[in-house]
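Next comes just one chain, in structure tokens: the form predicted alone.
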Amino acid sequence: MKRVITYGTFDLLHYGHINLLRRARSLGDYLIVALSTDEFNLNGKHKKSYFSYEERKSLLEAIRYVDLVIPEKTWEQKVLDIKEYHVDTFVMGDDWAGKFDFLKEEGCQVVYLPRTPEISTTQIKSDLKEMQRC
């Protein structure tokens, strides 16, 4: 079985990260999604999301795409997810393109893919924020 990591908050959901999902987990058999805790958007991201994890994590679980739902509570936790998991491609989205190449050297393929160009949660806020004054 070929499995497959990705990470991300994942407020707000769209179809952009729905696309993404998608493709992550054509790439395997199994697709874990390591979702970014309140604690850690807030402390490590310095974000706040509009849906608590709780509420994120259940929008995931329903997704079809998605096998497992997993705490991200630290940038450093990657490499160890990787091992307990047995991952053997990690993917992000392309806006972190290099970032995470160092992966690599856990014997794990690390796939950037393209963002869905015209859609964005910041897009959204933004436009919401937008509507309220009009």
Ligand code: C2G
Second form
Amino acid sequence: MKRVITYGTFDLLHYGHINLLRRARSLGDYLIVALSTDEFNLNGKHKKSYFSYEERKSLLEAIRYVDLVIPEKTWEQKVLDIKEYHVDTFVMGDDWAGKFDFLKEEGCQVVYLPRTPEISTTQIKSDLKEMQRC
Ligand code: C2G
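Can you switch from the form predicted alone and show the form predicted in complex with the named molecule instead?
The complete assembly is shown below, putting the previous chain first.
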């Protein structure tokens, strides 16, 4: 069984996230999503998500491509996760290209997939603000 892992906040879940998850899952047989906790979002990423960790987790667990959701609490946990979950392939969108190549030293394939253009959680938030003005 080929095991794939990816990381993210996945707030205001949108088709860019789904495109990423679908392609990540197609690289193996089992997809783990390490989901940023509310605390990590605040302290590690300096952003606040609209949906809570539990809400974002339940959304991800409803997606056919996702087999397991675990918490992402720190930037540094990736090496341990890869060992603990016997991960073969690490996947991120290419906005992270090159940032996690060190994971290859753990014997893990590292894949950066093209982001889906024109959609992001930030874009959704600003569009909604604009709509309220109309
Ligand atoms: N993504 C994408 N296309 C978009 C938007 C997002 O492919 N239009 C991808 C991102 O590249 C990322 C994943 O979807 O691989 C999740 O996106 P975010 O929730 O924004 O993740 P991020 O905040 O970048 O957190 O340790 C890594 C971090 O947790 C990544």
